[in-house]
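For reference, the chain that follows is the form predicted alone, supplied as structure tokens.
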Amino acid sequence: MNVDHLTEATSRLLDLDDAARIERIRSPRWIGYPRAKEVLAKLEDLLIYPKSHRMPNLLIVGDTNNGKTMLIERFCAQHPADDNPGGDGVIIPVLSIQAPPVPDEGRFYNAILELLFAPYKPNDRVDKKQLQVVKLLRYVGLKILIIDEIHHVLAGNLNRQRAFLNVLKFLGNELQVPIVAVGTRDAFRALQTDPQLANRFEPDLLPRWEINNEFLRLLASFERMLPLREASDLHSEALASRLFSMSEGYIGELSRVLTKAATYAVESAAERIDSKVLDRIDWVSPSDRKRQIDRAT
């Protein structure tokens, strides 16, 4: 059997049975296409810049569903924390945090100590918590604060997103370590609302795919990955076309989409993907779902 289609740790998947082929397609991937390992060099650069009183800043802006989550995980996963056996503690060089759904300092330190799996109690003062985040932050030796999702600060009023604003403001300050701010569109408004905070963050877009050879190259990668017996060509004029319709340019719906398309092609013995299981996988592209919505609210 011809399997130059695939890496050779994923020909190595072809002998697990059906069912375990199925988890691995299923399973999270990375693909380090130009536009991520770019993002990710950048996010390098930060672990090991120097403290100083102006620590730079990263605001990394892209839509829903286009990637921007699983490149946090990817650094994250590059740099886990140290048990450290020999010191007098636990060693964490990158913290990634979701931002609450309001902007709220007080949740927002809860969610640090939880993380953390530092005691603490809800009903504390907002400085008290305050004072033990940043202790432990410093104790753990943090170099990174990523906070996912800070485009929830427009969930607040104008007085409560100036306070979380501020937050990061002092934080950064007191740590002297880089934040690095990760959200959609909203988020360069959210910081928009502090001209100090926003001359701090250096915006890095994460655009939408066109259909041109990166996109031809990220299918070809993707094929490699993807435990089928048959090679499936999905960078071919047709099926690149396709693919690119029913993703319409976000890499987590193309994910989506291929998964979905690959156990397909296992269940049913096509172990190809091709028009036909594209035609069978039941799939919504992402403006049919809205337009659904809206019809449905």
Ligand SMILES: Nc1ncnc2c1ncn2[C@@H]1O[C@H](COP(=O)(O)OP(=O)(O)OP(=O)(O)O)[C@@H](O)[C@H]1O
Contents of the next structure:
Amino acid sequence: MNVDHLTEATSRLLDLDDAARIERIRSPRWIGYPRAKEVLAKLEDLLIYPKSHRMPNLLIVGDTNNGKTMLIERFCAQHPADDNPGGDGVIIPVLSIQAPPVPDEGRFYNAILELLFAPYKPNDRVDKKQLQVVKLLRYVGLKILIIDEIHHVLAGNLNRQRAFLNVLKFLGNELQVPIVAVGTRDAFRALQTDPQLANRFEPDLLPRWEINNEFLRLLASFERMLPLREASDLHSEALASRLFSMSEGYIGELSRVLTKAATYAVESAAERIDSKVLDRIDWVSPSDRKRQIDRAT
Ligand SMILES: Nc1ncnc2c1ncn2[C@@H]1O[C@H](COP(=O)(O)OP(=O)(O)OP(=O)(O)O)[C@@H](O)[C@H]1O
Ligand SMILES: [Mg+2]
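Moving on from the form predicted alone, please list the structure of the form predicted together with this ligand.
Every component of the complex follows; first up is the chain already shown.
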């Protein structure tokens, strides 16, 4: 059997039975597309940035469902905590937290303390928690603080926004570590309201995909990682434009379409993704899905 369309690791999965193969198809996979690699390289750079009173920060901006969280998870996985058995205590070079759903400073600190398994009293005053957080993050030797879903805390009225921006400023100054904020365009707009922060947060975009060579390469990468027996040629013109319109340029949607299609290809014994398979999976494009929901609510 010719398995040139697969990576070596993927081709070994062809020995699994169908159920196990489908499980693998449905499991998360990482594709290092060029833009992601660029951002990862920037993060690596920040990791070794010498401490100063003015650290560079990064704002990763992108549409929803387009790979922001996955990218920072990848970075965190590459820089795991170290138990440091011979030393004083655990070392945590990279910490990634999700901003609370509302701009509440206390809850923000709670989230950090919980992540670090630090005992704390939820009712403690904010300044006490803040002190505890700073001490703890110094103690673990933090080098980068990543805050995902930053748009949550930058939403709402201007005072609240300001208060939160000050928290970021304070943490950055106190810890002398770069802060990486991750969020949607709303976050970008909110940061622009504070000139002092706007020029400290360099924005970096994860834009939606367009139908171009990079997209074709992305399709080829997906194909190499989906354990199907036959080549699909996802990057062929007809399939590529069909997949582009089904996913509307979101990598999350593309991943879902391909997962569904590959699953169907195994179950139906088609063993490749072609236009017939794409007809069969019931797929509603993201904007139609949104329209349906809007109508129903
Ligand atoms: N590098 C990648 N390789 C393969 N699949 C990816 C990659 N990045 C993202 N995906 C797919 O896209 C989905 C959405 O990605 P992710 O959760 O990172 O989006 P997001 O930009 O954080 O979205 P949101 O704004 O809604 O939080 C993932 O669950 C995964 O299926
Ligand atoms: Mg996310």
